[in-house]
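Single chain ahead, written as structure tokens, the form predicted alone.
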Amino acid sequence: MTAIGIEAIQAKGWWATHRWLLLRRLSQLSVMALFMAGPWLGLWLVKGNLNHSRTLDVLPMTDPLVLIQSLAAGHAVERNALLGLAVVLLFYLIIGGRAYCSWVCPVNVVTDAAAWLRRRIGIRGSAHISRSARYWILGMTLALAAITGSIAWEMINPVSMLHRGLIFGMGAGWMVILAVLLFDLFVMSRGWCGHLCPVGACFSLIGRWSLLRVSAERRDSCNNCMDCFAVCPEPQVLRSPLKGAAKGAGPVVMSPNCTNCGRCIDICSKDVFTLSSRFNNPVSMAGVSATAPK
């Protein structure tokens, strides 16, 4: 059995097989560096945290889930927070809602490490939790805010805890992050991000209408190596665009759960995948012919 990515490295070289992964890590580190530069170096390019921030004292950005929780808790919302929400919504409506999960969120590094370790160690089998569970947890965080009158979820949210901890010190927060790592490693593959995280659920709702999409543009060249399914954090989103031509499905990944991480682009030795637009999604004529009345 050929190791995952070997064909791509042989066909394209190491850089082209890891390009999007390395760019994502650079993006995640850069975001953290901008936030850390203020308290650590006194260089306040960005003030605040992932929940709410101001860049260069001009551009506000507000996490949608935090603002919705504030509203559910009955808090008054300032105009800057609403403006920051508009900025974030516009940005992710263009590049893809769950791009936040793969390009910004620091917990993604932890869960990617767990997935890599599972493959290296050869851990097989996984608990099963419906992917819709994250939407139920999203609803419960809003109910909790309404009941307590506070954004209580943020006290235990691994994303907020890791971000704050890297800047100001983790303390007991390391236990939560370690629990996420161990859960993904030993209990359920991609369990936290793919099935439980309400932050990802919130951004996936935004991603339903996002412009930038992954497309299996050259799916006819697919050699069924399955490497893309092995590395994709949401492999179910690839099935229809890649294998659904006979049913008339277009090549663009339209699922809001896609994180636009680019790993399928990296790992494919046949360059099947590329970044495209939601509007560049022609219906397969083979599928149309197969389903047309005779």
Given for the second form:
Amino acid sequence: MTAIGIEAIQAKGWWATHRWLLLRRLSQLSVMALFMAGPWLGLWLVKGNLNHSRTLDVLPMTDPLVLIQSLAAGHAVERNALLGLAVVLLFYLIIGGRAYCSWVCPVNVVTDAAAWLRRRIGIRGSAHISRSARYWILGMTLALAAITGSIAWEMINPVSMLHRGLIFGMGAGWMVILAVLLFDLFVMSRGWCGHLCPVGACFSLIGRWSLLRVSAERRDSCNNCMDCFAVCPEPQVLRSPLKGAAKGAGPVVMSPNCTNCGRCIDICSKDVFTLSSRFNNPVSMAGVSATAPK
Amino acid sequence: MLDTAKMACGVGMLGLGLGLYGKQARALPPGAIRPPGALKKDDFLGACVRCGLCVRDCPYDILSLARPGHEVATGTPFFVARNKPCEMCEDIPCVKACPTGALDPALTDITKAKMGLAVLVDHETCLNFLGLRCDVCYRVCPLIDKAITLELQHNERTSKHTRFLPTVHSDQCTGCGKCEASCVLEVSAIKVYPVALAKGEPGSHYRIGWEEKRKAGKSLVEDRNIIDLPDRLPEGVKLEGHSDPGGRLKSRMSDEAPR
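Take the protein just shown as the form predicted alone and give its structure as the form predicted together with its partner chain.
What follows is the whole complex; the chain from before opens it.
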């Protein structure tokens, strides 16, 4: 078995095999830089953090989960936070709910590092928890907010802890981030982002209706190298669009848990994947004709 | 079914742990003060999204967000009066910055803020209590002669001087912490505490007679209905308008004496 991505690098070259990955790192870095320009350089383009921010002193953005928790806690939220929620909902309805996870969230860098290390060191075993655990945890955070009347999840939320920590001071927060890294590395493959994180779960609910999608448009030319499954942080989302032609499944990855990271587009030597929209999803004729006689 | 139960129990455990931890972390240490307009303790933690915009818009850079490991709930804003007190900006930019209303936008007059309440905690080290004229807390108070007054008292030690006792009035004090920050002692004798910690509360039925009299414009009890308690007077002295049951008492005592 060849190492993951070797085939693609031979076919397309290194740059084309890492294009989306590098763009994504650039996006994550740029978002962080925008937030850091204020405290470091006195250039106040964006104030606040991912929970709520104000860009150029006009555009508000609010994290949906933290706001829903506040509402569940029984607080009548003021206008600016609600406006910020509308902006965020609109934005991610277009570019894909969990695009937040792979293009913005700073924890993604940590968990991607863990996944990369895992492959490099060759750690095989992984604890098993259902990927739906995140929705249970999401429900728990809301129930907890309602019961305690406070946004309890923010006490330990690694996402805001890392982002806020980088901007406002980390304190003992680095231990939580280290714990997430070690958990993903040694305990569970893609454990945090792929199984547990309620922020990602919340964004995936938005992603249920979002426009921009990865599509296995040229799935006919798939050579079953399985590299896309190996690099995908949510490999279960690929099965049906890539291999479900016979069952009548369209080529677009419709699962809300796809993070639109584009790693599958990079890694495929046959250029099976591309970015497309949810509406560009023709139901496979092969499937229809196969089932028609019954 | 079993999977669902497993999941529910597992996540439930996590929730329980987090809930209990959150309950503990809810208590604000006395040294940490919330920005002006902050909702009451529990409401605040349900409303604040930990974004830090109040921190950013504070022109004096007084506020900070609690870090994990601090005693204050992670990510929430506070200041420590002894380090840097609130400058009480007239336009209250921190409240304006708050997107959720965790800092109540109804607060438009900073002198009505109730961040905490200053208390002259230590009467033993306060220089004014010792009879000196330090007066610093009184002088720096943004609401001088309203929130802090100097109450005059005879100095028993020298028997010829006056002690000027700094006295905080809770209806005026905003809890800005200027007094605590500027106290000249190594450890401040005057400190800002959360109002709930600093303030006493009489029973709801309790009425202060002279206050009621002032409100009503006249005494609420008619003079002739007042039962006068006996005054102990030297034998034979009579005081006009006072009952003097002394004689009666004395005669009764002598009656009882033989027993």
